[in-house]
Amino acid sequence: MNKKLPIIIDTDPGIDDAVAIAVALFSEKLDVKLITTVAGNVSLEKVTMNTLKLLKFWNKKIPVAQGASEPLIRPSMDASNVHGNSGMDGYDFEDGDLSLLLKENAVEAMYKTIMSCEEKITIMPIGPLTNIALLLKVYPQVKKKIEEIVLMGGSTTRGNKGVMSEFNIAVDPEAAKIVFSSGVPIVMAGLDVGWKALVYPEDSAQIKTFNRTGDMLYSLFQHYRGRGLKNGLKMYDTCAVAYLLKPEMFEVAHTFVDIELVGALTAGTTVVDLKGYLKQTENAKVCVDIDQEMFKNWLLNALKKCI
């Protein structure tokens, strides 16, 4: 039997987030080792409490260790308007297990997780990239012991939040520079595939009748406001755990990216530079496309096997 993939997942749920962490918990090819939060799509203390309720619903004891509460630098932002005041109505959880809480924060949870693992991690950031920039520049010498990012952000084209500038990007482009700068090697699935991965009114029926975390995000996706769930909701965060589980769907570019800071119209907005007009050295995997129907249908046999 092969060996399970050691991962962390850094994250901020959000309804999208709850896809993803359900479809790695319960992959008979990953290991989660902890889960990370990062303020984003709402505040800390909520996205937490979040993380330890699907847990408590799923009968999982993943260590969970806080993180970031505000960006490196920018005031805070959020996606309430997106995900709901809690980050995800719409389903009467029960109170998440605080003992899963460790006291030691994302940075230093993570620094003992991968320094003690026999072999490398991968880090899987579903949120602002906050905890994972003071990760590498508090401790730099776990990039060694890291197998690769594979992160949810970024957009070769145009953004969510701003004009140009996708959402966990956007929020603490500070830290992405810091993290696409770092010489780990990063996978981005931005908003070119998220776009695409959609999960339209009939999906989210079948998905209903799945078991009970397919009831829960069923519940879920009725109050995901991103256009409505009759146009398809996007499952942005799941574009990561797919890459990492079924890499074949997905066209990737091997590019130079890096993250604007400072124009008045375009902060946190990622410059992929598929043309090769910075003549930097690549330092990023870009998902540019996903083939659509093998998404949809990798993503209902996963959920199928959830509780």
Ligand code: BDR
Second form
Amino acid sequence: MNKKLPIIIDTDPGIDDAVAIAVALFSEKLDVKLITTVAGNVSLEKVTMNTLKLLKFWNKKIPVAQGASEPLIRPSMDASNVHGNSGMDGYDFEDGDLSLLLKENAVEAMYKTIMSCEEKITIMPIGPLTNIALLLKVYPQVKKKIEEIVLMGGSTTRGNKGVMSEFNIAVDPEAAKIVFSSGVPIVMAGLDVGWKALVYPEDSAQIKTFNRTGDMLYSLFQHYRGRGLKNGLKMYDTCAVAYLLKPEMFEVAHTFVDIELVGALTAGTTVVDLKGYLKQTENAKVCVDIDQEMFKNWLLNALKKCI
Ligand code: BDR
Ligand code: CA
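Would you mind generating the form predicted together with beta-D-ribofuranose (BDR) now that we have the form predicted on its own?
Whole complex next, starting from this chain.
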């Protein structure tokens, strides 16, 4: 059997985060070494408790470390209008196991996990990039031990938070700029693919029958807002784990990405230079398209592996 790929998940659960975490934890190809939390969809305290509740639900003993409670510079914004007040509205979870919560903060915990791992580690951020930016600034020596940062965020076209900005980047554009300019290999799975990674009512009904996880996700889906289940729920964060597990589903452009920080109307935009206007060296692989049918079949199969 091939060796599992060691990964760290940095997250703000979040209903679509919960789906991505489910897939990652039950994949035979991934070894989730650590989960770190960051304020995003809801407050740091809530996303940390949500992570612990998910781990309890699956009886998985993965260490969790709490990270940034606010963006580097800007005031916080949340997405409780999309994920509900708790961040995971719709299911009555048991309390999480607090013994999994490390004393170290996310930056310290990532540093130790990365440096003590024999191989290079992949980082999968599916929330704002505050923790990852801090890690890269405080401990730049980790860069050579990171295989890739495979993140959900950004867009080559329009936004879902601002006219041009995607939520994870819009929350902390300065952090995103640090990450994209760090020199670490980056894969960006943004709205171009997130808007096509859809779960429709008939898929959701199937998912419910698979196992306890399916039943739980079905309940969360009834509360996941946006355009609503009828029009297809967007599994944004699952695109990052999908890239790790089945990259052939994606069409990828090797290009230069920078983050707009000062635009009066466009702060938080990922400027994806697909046509090379800026004459800069490529710093990211950007997922520009996804095979929707393949994604759906892959997701259903991945969720069948859960308990
Ligand atoms: C991103 O924003 C959050 O609401 C989701 O969890 C996802 O990470 C999509 O723009
Ligand atoms: Ca998220």
